[in-house]
Structures are given as structure tokens and as C-alpha cells.
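Next comes just one chain, in C-alpha cells: the form predicted alone.
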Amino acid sequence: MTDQGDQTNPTDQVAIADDGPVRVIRFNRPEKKNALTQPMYAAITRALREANDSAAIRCVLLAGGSGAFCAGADIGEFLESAQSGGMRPMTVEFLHALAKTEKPLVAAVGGLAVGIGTTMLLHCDYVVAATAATFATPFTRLGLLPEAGSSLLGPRRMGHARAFALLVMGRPLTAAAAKEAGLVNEVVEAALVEETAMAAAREIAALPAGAVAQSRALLRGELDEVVRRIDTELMVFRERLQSDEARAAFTAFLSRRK
């Protein structure tokens, strides 16, 4: 493996490497459990799209490490965002990238995946999880809405009733109900988690490209209606985060941080 961090990242809390055809991008801020800050975002966002342009790049993994994939955003620049009332630019540069992107995105998830660890998963195509990995999306207890198309993708890839408990209900997942749910492909041990990941990457990989490529698009479906749900779920989220419920919200997590 090849690592190629030097060339492409503007932080070291993401590291980029590519493996012959397959492209890993690995969330490495393990002492906060690699919640993303914007950098993390930019360096992602950039490997998404290098990976995009390049035609020797057949497949992307992401990975986060042993316990934790993604504990979701960096929780002091989401407080800073609720406080001017914004979303960062390369948070929404990033969700586009990734709805975008037309090389199929394998998952490692190595343990505990939360807010946009968890609503990214929706567009990836294969997803492995480790035995105690757990998914969580507490946006409502935060005044808040889904994020990243999950509101469209949630629904079609789990079904009503278990998109509404996950997102909105705010109801963790198991990884066994997760692969009963439809985001987790396969359920493994820690252990074997990127093992098992990296093969189901090279097999994709390994595939006609083109035949992939087409087969992927009519799997996921009309490409511009998921991009708006993106944008319609920022506008709503900028709007919540002015609202009382997410004021309220934020007093009350701020006052139990103290």
C-alpha cells in the first residue's frame, strides 16, 4: 500500500493511500473518535474527487479504526455553526462530493458511528461492520433533521418504520439490526473488519469498470434528486439551528459540558 497522505491531504487526521485499484480514505483523529472537523472535510472531499478523476482508481474504502469509524461532526465547530445560525462550506462540499461521486464507496466500521458516521453509510454500497459497532443519529434531541440525503436515501434503503426510528426517534442500531435493516452488508469481528472490507473493494474492483459504473447509477437511482434533498436538508437545518427547540437544545448540552 502506497501511501499518498503527503500529496493530497491538508491534515494528518485523514489519511489517504491507495492500494492498486482501490482508494482508502481513513478518518485518523482516534482521540476524538474521529469526529470530522472542516479540514478532515476538505482532505475527504479533495480524495473523493481525485478518486472521481482517475480511471485507475476502481473502488473507495473508508475506514476509521478499531472502536470507532465516526462519531460524527467536531462537536465545538457544530456549536460554533448553531451559533451563527450556518453550515461550513466544506461540510456541504463534502456531502455533495459524496453523492457524487461515481466510484462505489465500500465501508469499514470498525465500532461506534454517529450523525454523519452513520448517514454516509446510505451512500455507500457495501458496508462491513464490526460485531459492537453501534449507529446513532440523534439529530431531533438536538432541535434538529437529518443530514446528508438521509431523509431520501433512509427510507428507501431501510423502509419507513426503521428510518423513522433511527433518524428521527433517535434510536441506536446494533449491527445486527443494522444488516437486518440494509445498511450493513456483513457482520464481522473486529478484527476481520478491514480484511473483509479491503476483499469485498478488490472484488469490486476487479469487475468491469463500466458495467459497474452504468449498474451503479441505475441502482442508486436519479442522481439530481438526491443532490436536492441534500440542499433542501441544508436549508431546513440552517433555519433549525435559529430555532427555539435547537437553542434550548444547545443550553442544555452546554450546561451538562460544564
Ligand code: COA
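Numbering follows the first chain given and starts at 1. Think of the rigid core as the biggest set of C-alphas that the two forms share within 1.5 Å after superposition. All values derive from a computational prediction rather than experimental measurement. First, how it differs from the form predicted together with the ligand.
Core-superposed comparison between the two forms: the CA of Ala248 exceeds or equals a 2 Å shift.
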Second form
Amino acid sequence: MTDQGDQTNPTDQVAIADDGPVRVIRFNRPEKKNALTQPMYAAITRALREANDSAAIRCVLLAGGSGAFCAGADIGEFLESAQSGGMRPMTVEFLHALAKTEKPLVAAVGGLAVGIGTTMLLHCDYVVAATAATFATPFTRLGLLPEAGSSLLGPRRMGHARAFALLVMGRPLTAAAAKEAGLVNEVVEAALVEETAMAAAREIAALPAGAVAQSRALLRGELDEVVRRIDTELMVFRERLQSDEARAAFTAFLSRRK
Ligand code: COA
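Starting from the form predicted alone shown above, please give the structure in the form predicted together with the ligand.
Once more the chain from above appears, this time first in line as the rest of the complex follows.
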């Protein structure tokens, strides 16, 4: 495995490594359950864009750790955005890069996936989850709304009823339910998540790249529609960030006693 570390990635909260034709992007902030910060969004965005431009990379694997895939956006940064009045720029860049990723995306979900940790999976082409993984999008509880194009891709992927329960009611899904809903391809025991996801990534990488790219583009449909929806969601999201509901929810989370 070639560590691309310093050349591409100024934060150690994301590890980028190329394993043959598979680029592995690993969220690496375990003490915060891999909640995503601006430097992390920047590193992931750069790694995705580089993958687009590299003929050698034929598939991208998103991974976290065994306990947590990703606990969503960093709520401390949400509160800063609420106070400063804007959406942090790298979040927007990341969401666009995710939607515009040209290489097939595989995810290895070893544990909890919250917020963007779940909605990014709607952009993935193959998802492997641990038996104990959970998927949750508590947007409305935080005074927010679904992002990352999930208001379009969620109902498309799982139907309105299931998407509403997940994305609006904030009811979490078990790994089995996520598979049933079409969010996840395979559920395996925790110890096998990474190797199963890597096997899928290698399988995809071994196929003729041009045929895969064109097939994938057709299956995904109009890219502009997804990007437009991301931008529409962000417009409302920015307003919601400033709301009393959201500020109260962020403050409650950050000051909770465990
Ligand atoms: N933003 C900022 N910090 C976060 C975070 C987030 N999204 N998710 C977890 N953390 C931090 C916790 O504050 C805690 O920090 P501390 O040790 O300094 O107190 C640390 O990560 C570990 O989390 P903890 O809550 O102790 O772990 P847990 O296993 O009991 O619960 C979660 C895990 C993910 C269920 C819980 O942390 C949580 O609900 N996080 C918020 C998820 C969220 O709402 N994301 C945004 C969606 S839009």
C-alpha cells in the first residue's frame, strides 16, 4: 500500500492510501467517532478529485473504523457556522466533489453512520456494513434538514415511505434494515467488513474502466439534477443553521453530560 500522506493530505484525520487501483480514503478521528471537520472535508475532496484525474485509480473505497464509520458533520463547526452566518466552504466543495466523483465508490461501514455518514452512502455504488452498524440522520432533531442530495436520492433509492422515516423522522436503521431498504449491499461480521469491501472494490477495478464509467453514469442519471438539489438543500440548510431550534440543539449536544 502506498501512503500518499503528506503530498495530498495535510490533516492526519483522514488517511489516503492507494492499494493498486483502489484509492482508500479513511476517516481517522476515532476520538470523535470520525465526525467530519473542515480540514477533513478538504482532504477527502482533494483525494476524490485526484482520483477522477488518475487513470491508475479505478475505484475509491471510503472507510472509517470498526466502531464508527462517521458520526456526521462536526457539531462544534455547525455552531460556529450558525454564529458566523455561513456554511463552511469545504462542506460545499465536498458535497459537489462527492456527487461529481467519476470513479465507482465503495464504502466499508464498520460501525455507526450518522448524518452525512449515512447520506454520503447514497452516492456510493456498493456498500458493505457490519452486522452491528447503524444508520441515522437526526437532521430535524437538530433543527436541520436532509443534505448531500439525500432529499432526492433517498426517496429514489428506498421509496418515499422509508426515506421519510429515516431522513425526516430520524428513525435509525439497523444494518439488516438498511440492506432491506437498498442502502447497503452486504452485511457481514465486523471483522470482515474491510476485506469484503476491498474485494468488491477490486472486482469493480478489474472490469474494463470505460464500460464501467459509462454504465455507472447511466445508472446514476442526470448529474446536474443532483448538484442542483444539493445547492437547494444548502440554501435552506444555511437558514436552518441560524434558527433558534438548531442553535439550541447544537448547544445541548456540546454541553451534555455523559
Ligand atoms: N460532532 C462533534 N463531536 C462529536 C460528534 C459530532 N457529530 N459525534 C460525536 N462527537 C464527539 C462526542 O462529543 C464525544 O466527544 P468527547 O469525548 O470530547 O465528549 C466523542 O465524539 C465520542 O462520542 P460519544 O457521544 O461519547 O460516543 P457514543 O458512542 O456515546 O455516541 C454518537 C456516538 C454518534 C451516537 C453520539 O456522539 C452523537 O449522537 N453524535 C452526534 C451525531 C450527530 O448528530 N451528527 C450530526 C448529524 S447532522
